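Only one chain is shown below, in structure tokens, and it's the form predicted on its own.
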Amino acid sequence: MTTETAPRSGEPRPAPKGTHRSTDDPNVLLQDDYDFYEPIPPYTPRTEREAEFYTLGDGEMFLNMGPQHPSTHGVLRVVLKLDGERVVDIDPVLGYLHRGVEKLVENADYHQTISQVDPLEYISSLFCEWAPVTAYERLLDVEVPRRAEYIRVLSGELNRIASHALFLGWFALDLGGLTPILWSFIERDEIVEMLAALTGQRMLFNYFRIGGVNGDLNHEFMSRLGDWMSRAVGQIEAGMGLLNENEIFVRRAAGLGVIDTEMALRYCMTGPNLRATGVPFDLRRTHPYSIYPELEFDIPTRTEGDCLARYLLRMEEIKQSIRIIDQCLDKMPDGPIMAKLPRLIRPRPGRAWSGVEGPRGVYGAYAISDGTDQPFRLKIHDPSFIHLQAVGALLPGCLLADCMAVMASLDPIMGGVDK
């Protein structure tokens, strides 16, 4: 006959079978079999909607997807109801990610901010940060220097071409295709290490300021802007060919998740792929910022409203942006880059709203002061976010393999989702 001995004083008792404890807390039980994730949630329906999607019908299974896209490493689970192969219905999991930002903010000075918004959106870092920077700028009244906007849309031009070079490459590898991702990698790995001779940095730039931006253009950045310029559309007709010749590519693609623009509009999308389904609303040109107006580029728009579309819009907004890196080049005036403002700045209390044109679509800053030399509110509208909502409507009638290339046309980055 055996006896327990009972754990000595301040020590945890054993974990029961089938458990162990957490490293991180040995209070904390976790089940052996953590890396197995069952569909159906371990509890009692919360809501109709989920009692109606975890009840199988006759033939049908469920079945985890994720993370398939680049952007969705391990923080979207989409949990897929299927009759075959067929999407039945659809039910995503997020919540994996919680970065917390809009709280952290809080607790930093308006120019500590900024290095707290740039991982939300890290495709495109830039963007994140314009957005609060103009938001704190309308509440302090300050007119940023001339050269400092020209350099602000140069190389937010060129981060917005980075980004949808990326999206070419995984939106051909969510389809099988795997050289494209290759040749995307190495357009954006060009343009980031430019960016980083400008920042200091390849993907969290950290660079704009309040009232105007960290650094002016140096011999480095323009070096590698010039050789990159000269052969620019070259490169991106190249890494179009891969696809737009590629029969198995078009057909997949085309006529495959359609969005008509009464639902685009009802879903509140922005960006591409509200363009793609003939809207021809860009905030550089309907609200327009910085020194967008002086510029001369057009806002391409297709019909169609499929992948397809989605995908060659994007390719057509590349050769935009280059039109306005050139003529950023051509009519930089010279000056200051920052307008003078005392280290520890005290915005009057109120709000501001600012938006700018991201490479996803409108990426806003409501932000509210206090008085104080923090803000006492920073809201983030990622676009994201609000395309993700559209999943639900796609997906159901699709098949399995058709739903990887309808996520990632959307062109989501779950950072900005999960904030």
Given for the second form:
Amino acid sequence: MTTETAPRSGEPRPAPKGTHRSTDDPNVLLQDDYDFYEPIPPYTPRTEREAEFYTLGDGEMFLNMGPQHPSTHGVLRVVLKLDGERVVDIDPVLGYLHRGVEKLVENADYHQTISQVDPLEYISSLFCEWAPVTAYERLLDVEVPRRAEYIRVLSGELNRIASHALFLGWFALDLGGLTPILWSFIERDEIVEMLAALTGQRMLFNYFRIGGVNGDLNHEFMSRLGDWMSRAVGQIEAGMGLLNENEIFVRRAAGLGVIDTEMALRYCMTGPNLRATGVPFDLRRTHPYSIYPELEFDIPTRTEGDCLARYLLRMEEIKQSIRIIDQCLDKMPDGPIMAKLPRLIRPRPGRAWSGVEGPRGVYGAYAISDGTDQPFRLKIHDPSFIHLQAVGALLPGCLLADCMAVMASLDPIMGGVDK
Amino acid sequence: MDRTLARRLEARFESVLHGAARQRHDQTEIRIGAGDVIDVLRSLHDEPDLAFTMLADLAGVDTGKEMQVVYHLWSATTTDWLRVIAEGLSRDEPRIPSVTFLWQGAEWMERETYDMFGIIFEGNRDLRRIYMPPDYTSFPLRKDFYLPDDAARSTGAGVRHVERSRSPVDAAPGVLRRTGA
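Switch over from the form predicted on its own to the form predicted in complex with its partner chain, please.
Every component of the complex follows; first up is the chain already shown.
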């Protein structure tokens, strides 16, 4: 590869024999027999937007990031249009992790679908199960025993803390700090081991059942939980101290990727990303489900709407989750953990939607039954998918290095984005 | 269940509703034609006594006879989720107006629905495949797209009850239709 200075005005000179000019940058001459990646797709643009994106202006170039990039949180490919160090536009290319879960569940029995939806958001699997399970319960008109609801909330909040703890580490890692992820993995590992004692799995729990949960609380889980609760707050605050008082981190994250309320609603955002713009929208309070109305906790909000606000908000939520776990342990009732249901369930034909508040936003499931033992349609609504598309609106004007920071602050998980 | 919401919606959209509003659990459901989507959703979004400012989900449905697009909306003015079903899209050439003028975030949801069902959203400026590769030609979530290892179509179909064959039927509430062996 050689570069030459082409005249800024007029047509570039024809490329010498055996070479051609790169479509990224006409100043770059490529050997004809080089077979390496060109970001411009080889077909004519299919939409207005694609044609606009893949037309280069003066001084602009394409940069391909991913699908194998450490800061894309999975396998995401982003084509960036750059002007020097500034991002002009981005085009995320999805589908590298697409498994067709919605088709697979149409060919599985209701109970089997729970293990199919599990790996969608592999960081917070319990919420991926929670949404379809409650949708099925509404189709069936099942009353879930109170002890099962308490166990669901208890394990769900633990999963939320594990997810937020990992966010803390990743966010710092994408901003260039290595230490916080090592610290946050201490926390996450403890919780994951605890949930493994409860559910039998470290990540893909397959724990919730239609009408209850799979297993009751056991001794190992309770002793690990008690052990961890006694020092949880201190440890998490120590981890936060690494970042909250770090001037480089704070000045880097403040004022970056600002979202206002109107934009958040236009982009259908939910969860911490919406609450960081000042809207106290949390399904646990605004549309109560399970036993949340009986528990005391606050909905933290912030008004800045930037990366720092989203980070600080999630840390506040960890503290609220610890409060909820405390109350769950205090109030845990005795009783059965499963409703009485036949082994093969056939809900009456109908439609049901359910939304639960996960660590990233509203996880939704829209189930349609046609009276057989398999769901006729199960639509999974995943907050990561929604939040990732806002990146396209946030990045223009940012520096290339801020790309990862903005993306990480929205906390998308590619398993959920690609379904 | 918010009874007043159903009455308000029926009074407001009387001329375009297909049948009465249905309510079950915490959900209210209305059905409209594909041509009324823009008017109805704009009113739901803009009018202060409705104020459904949040689009919670957009889903495509293939009932086997027709295509539907289902919107789930949330508003602070009611305790119910609102489900708006735009029904009656033809399976051969499903077309419906896009709602990206109200919710920019619907763009990718519509792209996903297009990718999976082939429903064309008029007005979406980036309607291309999102999950499947660009040279892919089928629409995988349509009911006439069978998986190669679909148990219901295997030679053992009907041997075990969970593998009983099933064909696409409309999941209209109230009509229990059993299919298969």
